[in-house]
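Just one chain is shown here, as structure tokens, and it is the form predicted alone.
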Amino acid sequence: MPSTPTTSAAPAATRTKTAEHIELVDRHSARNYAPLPVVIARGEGSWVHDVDGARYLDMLSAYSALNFGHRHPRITEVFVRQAQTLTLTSRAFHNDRFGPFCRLITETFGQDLVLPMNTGAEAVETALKTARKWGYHVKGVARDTAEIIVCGDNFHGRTISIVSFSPDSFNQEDFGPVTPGFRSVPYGDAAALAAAITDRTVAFLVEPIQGEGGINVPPPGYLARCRDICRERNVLFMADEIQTGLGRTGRRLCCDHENVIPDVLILGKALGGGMMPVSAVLARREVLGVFQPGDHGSTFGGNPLACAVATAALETLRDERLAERADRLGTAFMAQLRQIRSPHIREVRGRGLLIGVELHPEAGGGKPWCKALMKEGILCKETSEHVIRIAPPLTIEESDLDWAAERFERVLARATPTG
């Protein structure tokens, strides 16, 4: 596939299919998203085509679910072959893909047990239930009093329990009453964590880098210090690596930057290889072993198709050394972004290929700039209002990143997003 697009947008006169599709969505879909006005119809590698034939470089990767790019040949082959053999049994029966997957993922991340689910939010909910039952049965916390400490500016999903500890009141508005049992401390402040722990504390839930919060990178040593505090106080250190894991930040896990092995590891997004929702919670036997039959489950969790795809994803991550690739390419790309002379850029930060370009408030927010980038053939999305999130597939070509850097410079050098 050529490394640069033949065109960044189809002629206006032919852009009728996009309008038709968007009109259908507006008429028949609940409006829980505000997507950019592009209708993607085909993807391969780091590139996608819309319904009108325009071609774009995908710099979002479905919020890191597409670490392996669109339709990675190895993962696609496994997906098709397994789909033609066996797709679903439910956990009422064993299937021949489940055991090998469990062995590979636990050995890969140095844990004893895994509990597979589907979505990231399901995995976080699973971790919350794990921590509470562990607190009652292992730590000895009085029943129905367990507390879990979370961080300000967190994002772990949108279920009722998760939005109950969201820092954004908009996520809680109209969805109360909120679920009790959570305390919040400032992100990046290990001393605040230590001060917040009580006899009722069972776990500390943290993103190694906050994605939705604005690609917030904590101070060096923060994760290791928090892990040590949790160990000293008999509290579970739970790392939400749904967005940061599987090579995204230049390591197999973002926690690997500080040689931290979480007590509870939460994975999702890229674990499905860009093919389907797959998530997992991993922990040592003392922790996940608290579950008994009937305590928790999912009809689709651990299905043979998911297990086959997740196995292929883990093997591809290892065999293609994608974490190392993300480290090398991300370092070079961030250096290019930091060289852009623009009055709008406040900071460029990140690790590996998880990068945030924070704009000054006077720039008018990230959304209009993402729309301007879309017109140049680049798809990305704002987060935390003023931050442009950049997270391309880990398989992206270096020449494509060079091409993207030129477009970022061209757009961000403007006085306004429109010119």
Ligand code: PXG
Second form
Amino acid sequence: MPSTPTTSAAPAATRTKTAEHIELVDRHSARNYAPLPVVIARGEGSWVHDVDGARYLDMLSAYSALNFGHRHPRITEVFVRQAQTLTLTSRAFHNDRFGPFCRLITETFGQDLVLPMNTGAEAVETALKTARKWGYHVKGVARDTAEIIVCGDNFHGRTISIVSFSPDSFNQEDFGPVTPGFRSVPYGDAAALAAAITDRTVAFLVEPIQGEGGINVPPPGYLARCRDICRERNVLFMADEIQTGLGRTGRRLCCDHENVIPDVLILGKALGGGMMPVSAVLARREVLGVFQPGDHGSTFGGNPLACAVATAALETLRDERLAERADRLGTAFMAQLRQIRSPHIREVRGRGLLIGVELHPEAGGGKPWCKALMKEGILCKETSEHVIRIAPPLTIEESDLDWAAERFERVLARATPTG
Ligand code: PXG
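Moving on from the form predicted alone, kindly provide the form predicted together with this ligand as a structure.
Starting with the chain above, the whole complex follows.
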């Protein structure tokens, strides 16, 4: 596919199939999402086509699950070959893709053990269970009293326990009673963490950059300081790298920016190569070794198709040096965005190819601007109301980023999203 686009979004009046699909969805699906009005039918690399033939540059990448782009050839080949060989065994039996995957992922991230799951939220739940059991069996905390410290403006998923410690903006009040045992401190404030730790604290759960919270980059040294505090107080430092991991921020892990090796590392999204839900928790033997048969698991966790795809994803990250690529392209693209003269932009921030353009409150929120960008052939999504989140595949061509920068400039220079 040529990297320079020739067509952009078709005018609304001709988007008949789009309307039909959206009508079906409105009639038959729960309204737990409010997507942009585009119905994607095909994807390759950084580009997608909708059902009416319009073409868009994907600058969301399924919230970083498509770090390798759509249908990366190497990962697709492994996926198809494995699908024709063996897809599922359950963990009642071994499968021949599991061991090699476990070796590669633990060696890649310098951890002893891995526990594979499927979705990000499941991996976070796994980390929470790990911390509690470690607290009772290794740290010696009295049973049923363990406390886990989380950060304000966090996003870790949507299960009952996770929304129990999510900010109110995620509608926590409708899903009570909440799970006890969590305590929140302001993000970016290491002193607040130190002050909140008690004898009952077993873990500190943190996103190295907050994705959903608005692409919030903590002050330099924050992660290393928190890791030191956790070490001094015998508390597990648990990094949720589901969105920031696997090259996204210009390093293999976002924690690598501060040379921090988390006690518990949580991965998801891009680990599935954009094809399968694959997540994982990694830790030292002393930590993840607390699990006994029957304590935890998942029918699909560690299935051979997932392991084959995740192995190919990790190899692709390494062999294509995608973290370095994200660092280089992200730095250049952020500089281009910062040059845009627009009355609406308050701040451009981020790391690597995880970028947020925060708009002034008077700009009317990110959503209408994302719709305007869609009409120009760019797909991205607002987060935290006023922030346009930009997270293209790490494989994106430089010429595509230049093309996108022109369109961002054109749209954001307008007085209003519609002109
Ligand atoms: N941790 C972080 C940091 C995340 O960004 C999760 C955990 C949960 O992952 P799963 O695979 O359970 O969604 C995320 C997810 C959505 C949505 O549609 C999810 C995320 C970002 C934007 C939208 O639920 N991040």
